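Presented as C-alpha cells, the chain that follows is alone, the form predicted on its own.
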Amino acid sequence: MPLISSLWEAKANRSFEYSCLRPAWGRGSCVTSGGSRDVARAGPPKMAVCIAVIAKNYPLYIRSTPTENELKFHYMVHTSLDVVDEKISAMGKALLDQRELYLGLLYRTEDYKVYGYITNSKVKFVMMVDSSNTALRDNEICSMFRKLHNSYTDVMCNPFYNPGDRIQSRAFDNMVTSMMIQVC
C-alpha cells in the first residue's frame, strides 16, 4: 500500500520524522509511525480559506476562516468580481455556448489564490485557497465548485427560500465547512 507523508514534525534535539502517513488515494484517519490511528497535532490542513456566493454584486453567502482576516477576505471577494466580469466579457458568447462554468484562477496574491465559477443564472462563486497549499489541483477545485453548485441548487429548490435572501441553510453551511477543512 503506497503511503505519502502529509506532515513533517521537528522535535527538539531530533531530526525530522514522519508524524502522519495516509494512503495516497484515501482520506481516512492518519497512521502514525507507531501504527496507531491519530489526527495530526498541528491541525488539519485548510483546503479553502474563503467561499462566497454572489448574486448581482451582493453577497448571498460568505464564509471565511480564520475570522480575524474576514474584512480582508470580503475585500478580495469584491475585487474578484471585476475579474469575473472581465473574463465573461472576454469569452463572450463562446462561454455561454460551451456551458463552461468554471473560470479558473482569477488572480493570485502573495498569500492566496482566488478561483471563480459562474452559474447559468449569473450567480458567481468565489473561492480563496492558501498559496502555500500545493496539494490542490485545478480539477479538484473544479469538482469543489461543482459540489458547491449542487448544494446551491438544493437551497434554491427549497420552497421556503426566497431568491435573493441570504443563504442560511445548515446543509449548505456543513458542505462549505467540509470544503474548508480537510481531515487528514
The other form holds:
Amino acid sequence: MPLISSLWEAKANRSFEYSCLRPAWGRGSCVTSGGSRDVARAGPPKMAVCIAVIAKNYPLYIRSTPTENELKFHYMVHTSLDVVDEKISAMGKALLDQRELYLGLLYRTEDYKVYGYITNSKVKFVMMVDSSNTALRDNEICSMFRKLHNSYTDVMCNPFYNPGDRIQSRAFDNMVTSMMIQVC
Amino acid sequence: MSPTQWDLPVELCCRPMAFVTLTGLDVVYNAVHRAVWDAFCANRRADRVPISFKVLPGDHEYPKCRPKRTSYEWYIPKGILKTGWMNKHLNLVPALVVVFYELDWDEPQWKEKQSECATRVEIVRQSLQGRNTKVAVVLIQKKTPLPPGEDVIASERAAALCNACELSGKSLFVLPHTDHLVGYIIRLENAFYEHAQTYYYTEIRRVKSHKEFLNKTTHQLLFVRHQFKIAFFSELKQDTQNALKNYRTAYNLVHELRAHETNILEIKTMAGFINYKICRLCFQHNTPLDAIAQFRKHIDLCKKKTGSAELSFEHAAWMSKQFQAFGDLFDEAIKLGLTAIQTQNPGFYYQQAAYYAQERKQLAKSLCNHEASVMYPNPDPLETQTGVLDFYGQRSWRQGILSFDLSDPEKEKVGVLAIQLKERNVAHSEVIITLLSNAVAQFKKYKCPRMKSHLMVQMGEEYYYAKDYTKALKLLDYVMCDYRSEGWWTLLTSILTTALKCSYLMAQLKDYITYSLELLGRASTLKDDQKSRIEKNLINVLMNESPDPEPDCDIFAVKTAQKLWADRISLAGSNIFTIGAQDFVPFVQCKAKFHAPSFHVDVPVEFDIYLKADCPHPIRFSKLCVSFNNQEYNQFCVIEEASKANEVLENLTQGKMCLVPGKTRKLLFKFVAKTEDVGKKIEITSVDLALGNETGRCVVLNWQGGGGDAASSQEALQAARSFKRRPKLPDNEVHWDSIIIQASTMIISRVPNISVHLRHEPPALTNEMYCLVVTVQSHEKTQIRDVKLTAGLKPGQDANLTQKTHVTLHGTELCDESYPALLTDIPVGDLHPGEQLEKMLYVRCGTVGSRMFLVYVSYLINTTTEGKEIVCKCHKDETVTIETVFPFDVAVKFVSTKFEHLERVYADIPFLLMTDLLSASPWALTIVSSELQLAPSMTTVDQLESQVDNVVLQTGESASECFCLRCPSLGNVEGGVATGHYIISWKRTSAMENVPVIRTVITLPHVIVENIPLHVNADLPSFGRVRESLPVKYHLQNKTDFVQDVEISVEPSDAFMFSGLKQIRLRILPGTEQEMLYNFYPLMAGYQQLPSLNINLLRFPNFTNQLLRRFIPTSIFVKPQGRLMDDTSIAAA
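Having looked at the form predicted on its own, could you now put up the form predicted in complex with the partner chain?
The complete assembly is shown below, putting the previous chain first.
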C-alpha cells in the first residue's frame, strides 16, 4: 500500500513535469516549465520565512526562519488549512483530478502572505512570505513549490520512509534551507 | 482624557442629515402643534427625506457667527479641525428655520396678526445674523384651502404677508389642519429639504471662495480643513459622490502636511477620521473593494508614523482602533446585504485590531512601569479650561501651538507622564478579549474553524494575563482537543503549558494532574529538563505535597496559589481522581491483548497488559485492575502492591509495579472462565492504573476497552504501514508498536471426545419411513452424563421443507403432519468410557429434493482446570444431506379394445385403461397390492382385481396392469370425465416386517367422452382358415333418438369371397340394433384385409368409415389349409 502510493506520487509528479511542455498544462497561473527551470538553475530566490508540509491535518515538516517566533508560524500554518480545505471543497469532485496543484495566495496578514499547494495525494505545502516582499510573484512561488514537490517525491520514493511519518530527510532539509530567508 | 479617547466621535460616525429647526410650535400644551410635530418625527423611514428636525422657541439664540475675515494674510490657523465644528453643523446651526404661525386667510384681525408674524420672523432673523440660514413661514389653518387662484382674498393676503415678512413666495406655506395631515407634512418637508440643499450649496460655495486667499506656506492646515468642510457639507446635502471626492482630496492633503513629533497625533487623528468617512461612503456606494483598498493604503501610510517613542503605545492604540472601526464598518455593510468571503471578512480586521491592542499592552507594560511612588502630576496637564480640546488630536498642554520646537520641555515631560500613568489604568486585556471575541464570531461565520481555535487560544492566554484563570482554562480546554485530534503537538504543548500554569495558580488538582500527565507524555514537545520538573511536581502532588510554582508566573499570583495548595493539603476531601485516557495523551500507554481470539472453557484464559511510560524518570504505580463485561472476573485481574507513600520514587528498577521509561512492561493475567459464559464474548471494558495511593492522592488512569488514547489509533496505523525492520530484542521484550490490541475473546465449549456415526441407505423415497441409524461412542476417560440427542431437519433451510419433513423414533407406524421436523434433546442416558449406543431414527419426506439433516449429541463431563473442578458441556454434531426421490413413475393410457391409442373415448363403448409402474428406486421395491378406485362416472366391464400383487421390482423394471372400462353417456362434459384413483401399496423389499406399507395414491387423468350416432361391432372368430367358411356378424346399434337411414355396402376383396347383402339401405329404429350376417370365404392365407364394410348415415354426414374402423376389425389372420397334411408331407419328404 505505501509502496503503491509513493510510486503513484512519483509518477504523477513526473508526468506533471513532462506534460508541462504540452499546452494543456500551460493554463492557469503556473506557466511552462522552461522559465521556472531557468529560475531554479539560477539559484532560487531565498525568500520564504516558513515552509510546511502537511498530510491530512497534521504536520509532516515545518521550518521557519526566525526561530524565536516558531509558535506563531505554526499557528499561521494551521489556520491556513481552513482556506485550503475551503478551496478544495469548492473545486468539487470532478475538477479535482485535473486541477492546478498550485492553490495560490491563501490569505495575507499585515506581515505575511501565505501560499498553498496540494499534491495529488492530498499532501499540502504551505509557504509563508514576507508581505513587504513584492519581488516574489506567483510564478516564482509556483516554481518554488514545484521544487519542493520534487524533493518531497524523492523522500516518498525512499523505501525506508513510511508515508505519514515526519520527514527527516537531510536532502529535503537542505532543499528547504535553500529556499528560506537566511538570517545573518 | 477619557479611556475612550481613541473612539471615533459620534458626530463623525453618524450619517449627516440636513438640520432644520421648527419654531412657534407649542408641543407641550397645544394638541394641534403636538400632532404636527409627531407627524414630522414619527415613521422616519428611508423613503422620507433625510432631515433632522428640532423644535426650538422662536427666540432661540443660535451660535454666533464670527465676523467675516476679509483677508487671510495674517491669519495663522491653530489646528486642523475644531472639535465642535461637526456637531455645530449637525445639531446647532440649522439650514432652515421654520416659523409656525396660526393664521387663517379670513382672519378678522388680519392686520394685527400679520404684523405679529412679521415680528416673529424678524426675531429669528436677528439671532441668525450673518448666517445664510433660510427662513420659512408655515401658516397653520383650520380651514381647507380652496384650489389656487379661486380664493382671491387668500392670494392677496399671502402677497401682503410675504411683503411684511420680507419673504419670497416660495418660503410661505399653508398647513391646513385637516384629516390629511401626514400627506401635507410630507409635502412640506420635501419643500424644506429643497431649501436646506440650497443652503448647503451656498455654504460649499462660501468655503470654496476662501481657497483663493490661501497660500501654501502658512495655510497648509486650512487646505485640509476647507476640503473636509466641503466634503462634510456635501454629505449634509446628501451629495455622497462629491463628498467622497472631496474627502479623498482631503485625505491626500493631510498626508502632505509636514509631520513632526508634536503634530503627528493630530495628523493621524484627522487621517483616521477622513479614512473612516471614505470607507464608510465606499461601503455605502457598494464598492467594498474600494473601501478595502483605501484602508490598506491608509494603514500602509500610517503604520510607520509612530510618533514619540515614550508614547508609542498611543500609536498601537490608534492602529488597533483603525482596524476595529473598519471591521465595524465592514460588518455593518454585511448586515445591509454585502457578502463577505472566507479570506476577506471583518474577522481579519478585528484580529489585527487585537494584535495592535496586544502590542499596545506590551508597550504600555514597558513604558509605564513607574514606581508606585511616582505621583500623578498636579495640576493635571490633561485638564483644559473647557474640559475638551479645541482641535482634534492636539495635546492639552500645548493647544494651538504649531511650532515644532518644544517651548516648555518641563511641561511636556509632565504631560507625557500623565498620559503614561493614565495608560497604566487601562484594562488592556479586556479590550483585547473583546476584539478577539468579535473576531471569533466572524471566523465562525466564515468557516474558519482553525482560525477560530487559534483566536480562542489567544483569548485564553489573555484571560491568563488578566488573571481570570477560570475563564482561561475553560477556553484552553475547549480548543485543546482540536489541536490534539489534528496532531499539532507543538501547539498543543504550548496550550497545555499555559493551562498547567492556570491550574497551578488556582490549585485545581484534577486539571493540574491531567495537564501534567499529558505534558509528560509523548505528545509533548517539552525538553527533558522541563519534563523532569513536571514529573517531580506531579509526584509531590501525589504525595500530598505542594508542587513548585510554574516558571514565569506572576509573583503575587504564585503567593496566593501557594496558600491555596497549602489549604488543599489540609482538606480531607476525596483524593482519588479518575481520568479517562481516551481523551488525551497521557505519559503511560496501555495495551491489552488476549493470547487467542477464543479459549476453550477447560483452558485458562490468558491475556497480557502492556504498559509503557514516556516520562523521563521511572515511575511506580500502586495498582492495576482490569474490568470485564462480566464483572465476576475483575477480582482475578488485580495487581496491587502495598507500598508506602514515600516509596513512589525509591526502589525504582525493581518490582513489576515500576515502569522504566521507554521499556515495555508486560503483565500476564490468567483466569478460568465460567461455564455459563460458553458461547459468549469476554471483553475488557477498561483498564485502571493507579498512581499514588489512597493515603496521599491517587490518580486512576482509566483506559476504555483494551487501552489506547487520543493519539494511539494514528500511531497504530503508521506502525501497520511501516516497512521498517525493528531491531532484535531479547526474548522477553517486545516492540511496543508491534503489539496489537485484542480486547475481547470468545469462550467456546470443550472439545468433545465422542464419535457420532450415521448409517442409512440413501436416497430416501417419497413418503417412506426412511431409517437413519445413529451410533454414538464415547472416547472420554470418564463417564459422560446426560447424553442428549437432537436430530432432524437442520434449521435454517427452506420453510416448506419443515412442513414436508417429519421425524420420529418409532418406525412401526406412519407419521403424519403432527410430527415435528426436528426432535430435540432426546435423553439417551449416560455412557461409560468406550461404550457405544445406537438409536434408530425414522424420517418421512413428503417431497422430493435434498435436505440437510442434523444430528447433535451433547453431554456433560466433569474436568479439572487449574485445580478447579468444572462441569463442561460438550457437544458434537454431524450433518448429512439426503436426497429424496420418487420410488416409481406411473404412466396411464387409454386404449381401445383393439389396443389402439385413444384420444377420447366413446360413450357406452368399452375401452381399456392401462397402468404402467416403472421403478425409479435404486433399491428393490415390493408392490404389496394395487387398487383401482373408479370415479362414479365410470363402470367396469369385468372384475377389478389387482394383477401385480406382491411383485418385486428391481431398478428400471416395470409392472403394468390393464382394466376394461366403460363410460356411460353423460352429455357434453367440459374438460373430460374423472376416471378415479390408482392406489399402490408398496414398501422396500429390504424393509423389516414391522415397517408399515406405504400407500401411494395416483389420480388418474380425465378423459374426454364423445357420443356417436351409430355403433358397429363385429362378431367374428379369432382366425379363419383357407377355404373354410368364416361367418361374420355385424351389429349396428342406433345410439340416437332418431330413426336412421343407413346405407351399407361391402367392397369385394381379393382374399375373400363372401355371401350376404352386398349393398343395402335400411332403417334402424332408435335404440334398436340391426344385425348383418356375412359369410366370408378366405382364399389366401396370412394376415388378410377383410372386405371393408362401408356405412353411410344420411343424417350424419360426418360419420365416416375412418371412425367406423375404430370399432370393427379390418383384417384377420387366415391360417393355411390342412396343416396336418402338410406336416405329413414334410415328414414324407
